[in-house]
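The data below hold one chain only, encoded as structure tokens and taken in the form predicted on its own.
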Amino acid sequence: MLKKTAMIAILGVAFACACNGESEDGELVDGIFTEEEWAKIGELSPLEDPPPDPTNRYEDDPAAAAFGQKLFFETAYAGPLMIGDDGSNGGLGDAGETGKVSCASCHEGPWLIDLRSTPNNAALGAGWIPRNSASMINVAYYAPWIENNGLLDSLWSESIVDVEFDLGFNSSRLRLAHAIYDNHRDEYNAIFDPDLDPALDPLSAEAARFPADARPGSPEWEAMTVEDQDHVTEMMANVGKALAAYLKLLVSKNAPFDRYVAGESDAINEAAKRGLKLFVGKAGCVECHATPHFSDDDFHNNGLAAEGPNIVTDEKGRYDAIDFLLGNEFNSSGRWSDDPNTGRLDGVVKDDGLIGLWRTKGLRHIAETPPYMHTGQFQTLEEVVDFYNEGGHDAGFQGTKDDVIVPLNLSDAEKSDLVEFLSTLTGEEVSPDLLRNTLAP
């Protein structure tokens, strides 16, 4: 606490000299600021880089996070898809075909987002996921809580949760093991252990030991021995260990708003400027849209009733989720966590309390990025400054509406302010290499 104090008043100080901020007799930051907005300020920049995540062993590999790149883009594993291609609608292919979805099909472009579904407030894998296609950049800055429910308490175990889910991959982990012994074997090997079965190649002698495609609960993986599942369990940990090392290098640092605390006085405008003191004082933004990657990363009930093609609308959010967190093999307690004793789960449990509540977006690139909230529903950041400006909807959202979620009673002008410094968040693209399909010759 005292360093990060510290490094405030190092910055107000700096600031105050080069934009005649501040000073002893009691003048403003930048003529606009008061010191208590300035240390706020001081609080969400600059980006560090993500937190360590002890239960992947594999997050700082290098060679783990270049097979994970190459994982990002594998489709081979894909089961068939439940939804075609209806000509309108950006589907991967026709009804029954297999081998069509990757995670990039759903995170494109320079900030790995949803370019292709139709409409496009909810993704199109398999079939219709009733989600908007969140961002991969910064992605490994949401710790521990993934998914806008926090379904999930790792980057790891969020990688892999869409491969035996029915309208993401419809696959099993049967299929991902195949998929990685008859494409991936060497890499693979060279990074985990044990080797991955050679019972898995089709030619074996011993191929009946691992089904083509089987899954916890159908008969085929019911028929195989406890070791061979363990066996294909671990590797599907591991593919999700790969890639979440990948993810891990998606960082957007450097953003203006983070030249600008820095010193840099005209690296953003005054209108930004004045949207900057309105977030962090009359609009109240950074109650919850705190650290520097702009959450704090909790769970909040913002009063927003769920519409929109393909999208379910009376979902609870948070309490939908805490069975499967649980419940799942692969959570942070779990005996495939590289250190099950973080504690995460502590003190987790499913009350009603936690209806309607939904975790805190981060808002870097966030101009880069829509459409918004967890439905899509709303395609422009102006859409989203007013339903915060009106204090959320009046009716039909799940759950109680949290009390910090009133009017704010901004005027046309201030919203504008605010959409205006929201823009300075757009930090440096990631590298085209890291973004680029290593699978293609």
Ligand code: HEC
Second form
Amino acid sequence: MLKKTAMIAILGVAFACACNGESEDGELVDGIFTEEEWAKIGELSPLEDPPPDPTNRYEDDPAAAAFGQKLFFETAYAGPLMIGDDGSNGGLGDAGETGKVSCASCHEGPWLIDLRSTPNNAALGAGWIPRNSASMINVAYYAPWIENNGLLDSLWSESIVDVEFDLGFNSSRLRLAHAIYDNHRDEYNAIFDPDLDPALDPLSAEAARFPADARPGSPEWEAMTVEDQDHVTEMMANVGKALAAYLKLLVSKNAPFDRYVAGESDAINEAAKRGLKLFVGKAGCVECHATPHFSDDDFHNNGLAAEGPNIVTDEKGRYDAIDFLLGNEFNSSGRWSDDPNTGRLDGVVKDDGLIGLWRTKGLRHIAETPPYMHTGQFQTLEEVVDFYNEGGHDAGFQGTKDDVIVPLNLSDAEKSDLVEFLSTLTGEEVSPDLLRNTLAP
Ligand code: HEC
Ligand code: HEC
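Since we've got the form predicted on its own here, give me the form predicted in complex with ligand HEC too.
In what comes next, the whole complex appears, and the chain from above leads the way.
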């Protein structure tokens, strides 16, 4: 605390000196921000390292991260496509084909977003996931709620949920186990304990213990011993932990905005400074986009009437997530968590007040990751700012709008200043080494 106060004081002096002459501005930081505004701005920068996740003991293991990077590109375990390429939807192959989906299918390019599904608002895997795909850069800052409705309470559990999700990989944990055994056994065994069971080898005399395709609920799964089931489920959790270790490295810092807050007065232009003043003031954005990753990690109703191709218009957001979250065998208090006592799920109950709430999205590199909202229904930041300027939609949204979502009465110049500010949040691109398909020869 002391450090931050001191920093603000020093910057205040530095900026006050930079704008000599205008005596009436003498009190204003950089000639534009009140002390109160500058204190709020100080809460938004710098971006430190992502928070620790004690439920994943491999999260800082470089070998696990290197393995996770390979797995990000692995398609071998993907189940049959339910919707094929129709020549215009960006589909991943013909309906019924297997081995076509990887994480990188929907998380591509320097910002790891969906660059393929057409139209680009929702994501096409084995089927249409009725959501816009998310950037993987800086995803490890969301804590603990992952996904737009907080369906998961750790990055590692998110990283495996798609395997058995029909619209994602439409696969099974036994398909995954065989793919890991066939393609990555040595690397897996070097990181995790116990080693994968040699009966996963299809040529093993005991191969029948591990069917080719089975998951909880299927007759093949129910026929397995509990020990063999647990062996496969633990493997699945470990795969999630390796993927999460990789995702934790995908960090982008040092945006022009950060350099500005650190004292470089001309790191952002005057329009962006005016936009920043609106962001922490009259436009009220900072009420929810409130931390260095620009999300308060909480759930709000911004009055969005969901619409668009392949979108489910009556999703209830946080409300719909609770049953799955509490019942998820991979949640933070479950047996596969490396710290079941984090208390993340304390007080989480399904309640009507959660209808229509979504997790506040982070806004780092926001200019690089259109379209916007969980529905991908806005193509530009101008459209997003118009939406907030009107106080959200008038009707058609679920639940009740947050009190702070009201018409803002911004002028056209103010709206463009706000967009200019949002464009200063793009930090350094992550190293190409971290984006490389390390599975490829
Ligand atoms: C078919 C497309 C698709 C595939 C394949 C896919 N994802 Fe995603 N991913 C999405 C979509 C869509 C979302 C947004 C879901 C939501 O939050 O509502 C998402 C969200 C996420 C998030 C949470 C982001 C956030 O803001 O909380 C993580 C982490 C993630 N994906 C990791 C992965 C990993 C790891 C894989 C591979 C095992 C993967 N994804 C495969 C489409 C995909
Ligand atoms: C009441 C809390 C709240 C306030 C105030 C708020 N937001 Fe949001 N914001 C959210 C939530 C929640 C989402 C995610 C909604 C969704 O995906 O459906 C979001 C999403 C966004 C997105 C889309 C991000 C993406 O990657 O899709 C942008 C951009 C954004 N807000 C900018 C702003 C700006 C600019 C302001 C001020 C004018 C603002 N927000 C005010 C809660 C808020």
